[in-house]
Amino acid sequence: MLTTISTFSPLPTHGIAGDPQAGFVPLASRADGLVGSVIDSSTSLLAAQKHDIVRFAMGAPAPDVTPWEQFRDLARDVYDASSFTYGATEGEPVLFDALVEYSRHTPEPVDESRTVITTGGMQGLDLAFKLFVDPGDLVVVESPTYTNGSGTALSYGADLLEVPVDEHGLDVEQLESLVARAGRVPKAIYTIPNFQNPSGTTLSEERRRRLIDLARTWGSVIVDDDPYGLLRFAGEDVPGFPALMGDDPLLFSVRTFSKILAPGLRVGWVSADARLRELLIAGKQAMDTCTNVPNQHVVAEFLRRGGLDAHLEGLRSQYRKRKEAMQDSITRHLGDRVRTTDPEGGFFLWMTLQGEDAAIDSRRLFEIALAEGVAFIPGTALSPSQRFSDAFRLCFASTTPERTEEGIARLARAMDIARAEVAR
């Protein structure tokens, strides 16, 4: 697979035409790097539909297993006047206490001196690229990748080097050769090591260790984005970058409660070299002053009362059933027309069209499928250079087995229509 450096630029100029009497509206040059998110935009698109849609598009926890009633009850207990004022930019002390205590017996104990609470994982990625990336710096991204992450790097002027993903995660051997071909080393390497978004694959321990060696040789920061690591429902745990790298200053880890509790809470955290903490605080103060204080208190109390472990066990059980249900439905309705990954955790599997169906463009298939009542994310939306026109991402976590069966049946009808179009 030919892999190239992308400097994707959606705007042709540094301004937009306004009312003729008002004249030209000037834009900063960085505006060219604001590519937006097809994934996030799908929320608005689906909300505008008037017919029934089986939603395999957005990567969100299943609504029926989100502990919203507990959140409501906790809010009654913890909310007071102090919950509705400004908080410390680095995070509420009560949340730090709960997070440190909970993580004490996990593979990734939280060190407050290295940690800043963020507004979801996305703010953590923004802080990472804000701190480390100058315009023109090379940033490695997986291909396919979570394009909210790669889009954030682009917003700071990065040149992206897409490196293929296979069943063992980021292809580190190809990474080495592609960097050599580029003639310069990356400033940062952005990876989602566990149950990768969108492929669902996991980076093997052997590749993690080799990636660490390369990062240290090059002086590259590993941006370790791991929202799904606690959602393993099969297979064996793989040591995370914090366990393998310790306090290495080349590691920047991004974590979030969005995938294990609820994305609407907008609470996450980052862990980095302790010497960066004041810079992280300053960078966050330029964004939002502080993360949502009431929701920090709710999350802290949820942790303090010991609810997370039981909740995670329930999620793992449900998501395993839902993944297997999706695979069974795919076998029944699509057979060898497609090939899919087989994730051992997380939310997603990656579907690649086979045979005659491989000529279908997933962007066109998305349009047909939406009319048929099922939604997914086309593969081209998950590559900065818009590769993977024959593939797409499906989220199995958000739908019950019964809804999944209906959705895959609708997808099969959409593929029939799309293949007939191609044949004409």
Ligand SMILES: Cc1ncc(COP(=O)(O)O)c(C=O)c1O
Second form
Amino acid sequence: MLTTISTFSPLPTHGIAGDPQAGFVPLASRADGLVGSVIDSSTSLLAAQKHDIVRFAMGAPAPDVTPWEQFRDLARDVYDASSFTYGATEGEPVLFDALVEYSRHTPEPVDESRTVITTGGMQGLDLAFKLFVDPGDLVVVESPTYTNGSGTALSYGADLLEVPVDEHGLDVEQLESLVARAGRVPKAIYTIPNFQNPSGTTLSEERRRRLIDLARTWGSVIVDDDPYGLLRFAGEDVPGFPALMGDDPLLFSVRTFSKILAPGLRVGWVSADARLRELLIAGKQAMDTCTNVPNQHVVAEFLRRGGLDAHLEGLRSQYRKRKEAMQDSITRHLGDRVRTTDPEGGFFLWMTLQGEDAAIDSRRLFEIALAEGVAFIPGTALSPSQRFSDAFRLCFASTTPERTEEGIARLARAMDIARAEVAR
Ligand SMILES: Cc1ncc(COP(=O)(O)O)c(C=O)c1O
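To test you: the structure above is the form predicted alone. What is the structure of the form predicted in complex with this ligand?
Okay, now the whole complex, with that chain kicking things off.
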């Protein structure tokens, strides 16, 4: 029998229609879950500006604290033909050797049988949600959160449950009651336990333990995303999920060199139950075959030569000074017009407008501030349901105290203009 066109299933109705001249583009329904990242887009937006801007927007280490000259010298020493061919999907053996050796004396020793090298933390998050989330599964996210992470869960069809964060991190009591109200248990709980992006807060040990109990009761995976843990510059260390959970199969840890070395390297790693390793490798093979090989060799050599501890020491001291400088500038220029969190490490302060200023929408403030020469990430971009129009994220790590002073002065001017607009 001849197959006619009518025996095929109907043409997809899902797609980009718009201008009939341009034609219909058929799309998978999954494409609806691709939400894009305001955080990432701010890089191009800022690059396109011609005037001077103090950049509190991106969470990137400052160029002046990036050891790029050492990378250049290391590259000259370590690059050979093997650095420029395909590498093993799970990661370069030299990087594993160096990472296992380096981490032996840290609270989180890396076990190669549980670990896969990834293309930054983002790929770790993608692998986590790819492995654990079916369309319609409930995934808990912090509110506010790193929306690249929640966006990744959305891209796999997750239903997100936003749970508030306070000064001790994710509010685990509210988590319990919100899950009870949702009437179903989460498949995964996405948390950034240390110096959270964007709030700067740290999940207390008591809450970590309670969260682990809940995850075990519900059978939920804890996606423990911790890019900033090694950047503590004040207060006491809190035991991490790997220390508290051991080899529990419900733990999936995402780590990256982006914040402790440089984000352009795109090198990170995930640690999970050893039985998942083949699946992680298969999942990664479907994405990018292997992580950038030359950069893995540079990172491995940096670790092998013992450079990381001294580098981290320098970062912590710089970031403490930069955070304090930002707080001083805020006190000087904004006083009680704003309230901020007081991070003990990492990159970010969370600023909430107070009093009459609370009526300002931080999206509008962003436009005015950009024109005034200062940039941040509006709060709404840090919540999947666009909460926090009265708040925003400031990165203190990328700017010197002098630039920060100038940036906060510009922010105060922008707030004056925005407040006058609201009053009109
Ligand atoms: C909490 C969190 N997770 C993951 C990432 C992504 O890390 P990477 O740049 O290594 O992909 C970031 C970067 O901002 C982050 O803040």
